[in-house]
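Next up is one chain by itself, shown in structure tokens, the form predicted alone.
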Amino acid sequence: MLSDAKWICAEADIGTVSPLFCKTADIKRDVKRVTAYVSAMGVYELFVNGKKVGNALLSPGWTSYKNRLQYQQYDITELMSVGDNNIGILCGKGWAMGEIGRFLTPCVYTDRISAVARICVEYADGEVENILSDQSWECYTSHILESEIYHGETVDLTADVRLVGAARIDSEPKPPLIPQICGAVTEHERFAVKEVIYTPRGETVLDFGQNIAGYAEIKIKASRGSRMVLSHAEVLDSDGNFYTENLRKARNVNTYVLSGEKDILKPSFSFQGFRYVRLDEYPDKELDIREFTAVAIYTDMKRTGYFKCGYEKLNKLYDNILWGQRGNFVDIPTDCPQRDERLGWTADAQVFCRTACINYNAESFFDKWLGDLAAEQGEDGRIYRFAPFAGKERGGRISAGWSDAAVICPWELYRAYGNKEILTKYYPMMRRWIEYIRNFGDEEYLWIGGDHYGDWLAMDAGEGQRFGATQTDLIASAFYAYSVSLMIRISEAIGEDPAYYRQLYAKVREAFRGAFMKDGMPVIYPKADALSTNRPVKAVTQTSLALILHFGLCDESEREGLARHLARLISENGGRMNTGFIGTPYLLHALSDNGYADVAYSLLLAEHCPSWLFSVRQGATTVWEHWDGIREDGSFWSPEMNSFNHYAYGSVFDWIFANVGGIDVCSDGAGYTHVTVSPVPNRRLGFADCGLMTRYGRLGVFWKYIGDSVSYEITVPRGVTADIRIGEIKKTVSGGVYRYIV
């Protein structure tokens, strides 16, 4: 669609201005349609005679620029007329130019914003005419000063708008470009302001009651040149200050000179994470908190599942979850949307996907990142650990549990959505990924040694530790064996021959129990990991138990031991799990589905640190990246790392799906189309209504408490098959509601 027209950017140097570049389309007499094809290294927004088009933010949005780039397509017929009129395209640094990842590395994909265009023009009378980005179309500066991702937009409307001259032909190579793939980046829930806080320091701070990724939007009028300065944080310290230090390097910043007319001011090119606002200028007038509306935005997703049940603190649990998927999915499954980070991590998306696919309709956007994630997949078929690439952190460690991301999140992705085209795009890139954790090291059917993060943030190594106590050849080994069993299943979905995947897993499966198992438990492989000093390193962990169980690790004979044993780690723990970003998500399985579900609930209900409520009564609005993020004394884990918007460990909803509501989806039903309906009712509970809409319909369970009984009310959709399984009920029906007493 683009291929005629040329790259163009600034023909002069014009600093970190945001180019504006315009062209004068003439149109000549009544059109059919008109339609606008545009991308550029960078972002920008496409205005039409002063309007802007559509309601996209940060387009074209983030890919593996060295692979891929997307365009946008515009129906602008409406906003066209006969003669004159003003094309134009306003620019920012955005991830190709600006300064991205840990190390703020500037310039990482392109040392220019350019921007390439097609108008292309139907008249009524059949004749096709097509306007193209050139030298033709002039570059003009704007208002927006200065404007990266992570530090925030100086916007100084009192500035002169004046003419560069005419843009320059971009020679330097681009990457493909490709249409959209997902829904595009919008704006989605205001929030008003909730409180007023004067801290201790005598700051000015505005609370907006949700942590979001978004920005404050101000609607104001004040005298021509004032200034207003907006700092951005997620949580006040434990005396009541403006807090910062978490966000690192990142300075979240948005800085505005007013014009002295109506202004509404909001960045164009950025964003911030943040629930708090410190108005570090503000107009000479009095505070008018009408002015301030926070504004979350994210990728366009249609909402699927709900879950409402009689236990308030878990109800807000859920809202949490969702707000995490919502601030981290900003065109790409971020880890979080606040420091100087906010990239796309690999074990975050593999071990939320799952509940991403259940909350939200994500198949499209799991689909463009698993696009980048493949296109960066090394020559050896190496997985790193996020995509897309940035800066300096190009490459890194390859990571168990990270990296099988490759396999993991297309075979969720298949289970959700039944879809196997997508099983069938990323074959390629499965199959060279386990090709590498073969061919690694010594031990063909094992991966050991290797730069893991292990079960990172696990609580089970000491104070301070970001390493869990597990072995992580242990956990490589036991996701080694778990991506090949994915594969037979692969393979057998979209009719490759799982032959070889099978003999692998027995070989894998086999020497995962003689390297990590003896009499039944885990037990130290002495080498690699085993022989770490940064750490104590541990045979019998939650993490391992809960692995070797949910994986299929064990013989039958040994599951009741281990569960057992993994009940009794909880126990003399005080109750308490220790887990961290690998264990944590298996877990609450392992237990009910080896006959603790009793345990799994007391560890989903515990408000003690660490657990899933403890941060829910420290007033969080979104899950965090530490279990004790902020302890019980106010004081904080770490500025070093410690977000509060991290959504991982939100994992813990597809655990309440498949086991609070019962639904989960059967080996042969994917897209939801054969699933098992089995709810595990808990009296603490009171009652449950959970369940999400497939493309058949609303598939849900309702149950409550009636005395010593519970009351089900069951909803399948037409097309979709259903097992019921409550107590002594076993029925497999289709098409209705089906009530019960038990």
Contents of the next structure:
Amino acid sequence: MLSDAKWICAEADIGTVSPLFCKTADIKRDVKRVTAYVSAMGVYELFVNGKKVGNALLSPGWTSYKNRLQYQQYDITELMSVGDNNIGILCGKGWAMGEIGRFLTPCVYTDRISAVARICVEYADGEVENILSDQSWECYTSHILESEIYHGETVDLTADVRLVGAARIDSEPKPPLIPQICGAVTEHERFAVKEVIYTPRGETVLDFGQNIAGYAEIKIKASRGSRMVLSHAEVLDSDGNFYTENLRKARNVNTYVLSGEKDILKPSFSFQGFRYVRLDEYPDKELDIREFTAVAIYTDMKRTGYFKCGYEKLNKLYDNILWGQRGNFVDIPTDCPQRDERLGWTADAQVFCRTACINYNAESFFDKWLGDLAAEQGEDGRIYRFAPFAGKERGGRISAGWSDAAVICPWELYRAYGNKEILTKYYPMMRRWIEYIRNFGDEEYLWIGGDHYGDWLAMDAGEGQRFGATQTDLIASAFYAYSVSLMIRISEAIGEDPAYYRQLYAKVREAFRGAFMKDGMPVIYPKADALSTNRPVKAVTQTSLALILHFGLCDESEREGLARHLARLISENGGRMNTGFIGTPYLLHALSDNGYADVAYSLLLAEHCPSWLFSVRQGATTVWEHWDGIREDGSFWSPEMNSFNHYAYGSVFDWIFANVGGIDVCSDGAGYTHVTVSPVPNRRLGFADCGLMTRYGRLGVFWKYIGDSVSYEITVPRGVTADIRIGEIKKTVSGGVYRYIV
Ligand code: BGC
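Alongside the form predicted alone that was just displayed, please also present the structure of the form predicted together with beta-D-glucopyranose.
Below is the entire complex, every chain and molecule, led by the chain shown above.
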């Protein structure tokens, strides 16, 4: 598509200013179609005759720059006319050249912004002319004086835009170009100012009422040269002051110098994770809050799932989970959208994947990211802790539960959408990943040692500990078994011989039981635990029990005892869970699948810390990274690792969907072709209305308490087979609405 076009960059050093590459396209006569193909090392916006083309933001998106880079295609026929037309490509540093990752290493992939383009003019008479980027293009400066994704943007609308000179051919090797894979990042919901807050410290703060990823857009007319400077924050501190410490080194400041005309101010190549905006500078006039709108940006995806019940705090949690997804689906699945991180962390993505695929159609979104995960896979099969790489942070830890995203995410996509091609495409990555574990250390069938994140942020290892009390060797070996068990099902689904994985699974399971189980309970593995040095490690934890139960690492005869013990641990802990990233996603499943649905519900509806509704009670509008991000007394857990928009714990929605709603995909029903419907009503909820748009239509469950009875209405689209299981009712149905009172 772009192979004949040359990559171009600025001839002279223009410092931090965003370059604008321009070309006059002479359209000689009537055209049938004009198509533009564009990409950049950096981020870009395409303009035709001064008008921005399309509504995509941050194109070409973030991929593994080493291995692949997307280009976009635009139909610009309507914007072109016979005669001279101005084509402009305005660029920013973006992920390729900006400061990204926790070390903020600049110029990671390139030390210059460059762009490539082909304008394909198809004349009405059939002649085709290609206008390619080359040294005949010109490079100008722009109003964007500085732009960094993490730090914000400085826009001076009074700055002279000057010709720098002819574009220079950039002969540095560039990554192979591929077409855009998923929806573009675009603007979505808009929020007006809810309240103006004058803080004790004397700051003027606008509260938009919702924590989002995006920016504040300002429509304003004020004197030429006057300035507007905005800082961004997710929360206020306990004194009510603006709080930015948790953003760490990400500055998140947008600065504007106004033109004197009616201006629309917003960053082109930066976004912030925020709910509050502090007006550090505002033109010399009375504050008019109607000028401000917070705009959420995220990848375009079709909304599919829905949930509502008669328990308002749970509805609020669901809303927060949706916002966690929106805020962290800005082109790649990120851990958080605000601090100097915003990386494609693998555990976060794998634990949330099922929930994400219920809420929205996220198939192509994850497909794009999995392509990067595969592209960054090590020679020896290792899967790194996040993808794409970021600066110095390439490589690093290989952790159980993180790297296993290589198997779990494709599996979840298949489960949700039934597309075998996803499995086939990533099968080589998965195979190599399993071999990496098998070859790791001395034990072929256990995963012992290594540098794991453990049960990240669990609260059972005491104050200030991040890795939780569960043995990392147990977690790692359990994930080894889980990933291999998925490989059996994946191989079967795509017609590969599963024998190898069946044998491997039997050995891994046996080794797991030999090393970590005694008399039906987990025990300490005698060899040193990778992270045991300065934290207490326990054999029997909520997480170890949840993993053993959920991954089927126990014998059937041991189930009851393990589940009873899990329920007891929770009760001994004051009805509280204390699990982290690894245990939490499976905890409620492990309880309800083994006869303790009531305990699962009580954890779901608990409001003390740690619990999902604690953050709701504390006024959260997104899901927090830490159970105690803001403590009861208003103090913060830590300034260092305290995001208020981390979707990982939002993975509880897959339990809600499968238990409150009761909808689950059968092992032979990938893509919701065959499901079970077995809701577990709870009186405190009163009613629940839950479902999703499948490819075949709406699959929905509604139940409601009427006195001591529950009435059910189950909607099954034609093409979907549903095994309804409600008390004594056992029916297999399709295409219809089914009502019961039980
Ligand atoms: C991220 C996490 C991630 C973790 C690894 C953090 O800094 O924000 O969500 O999974 O590191 O332990």
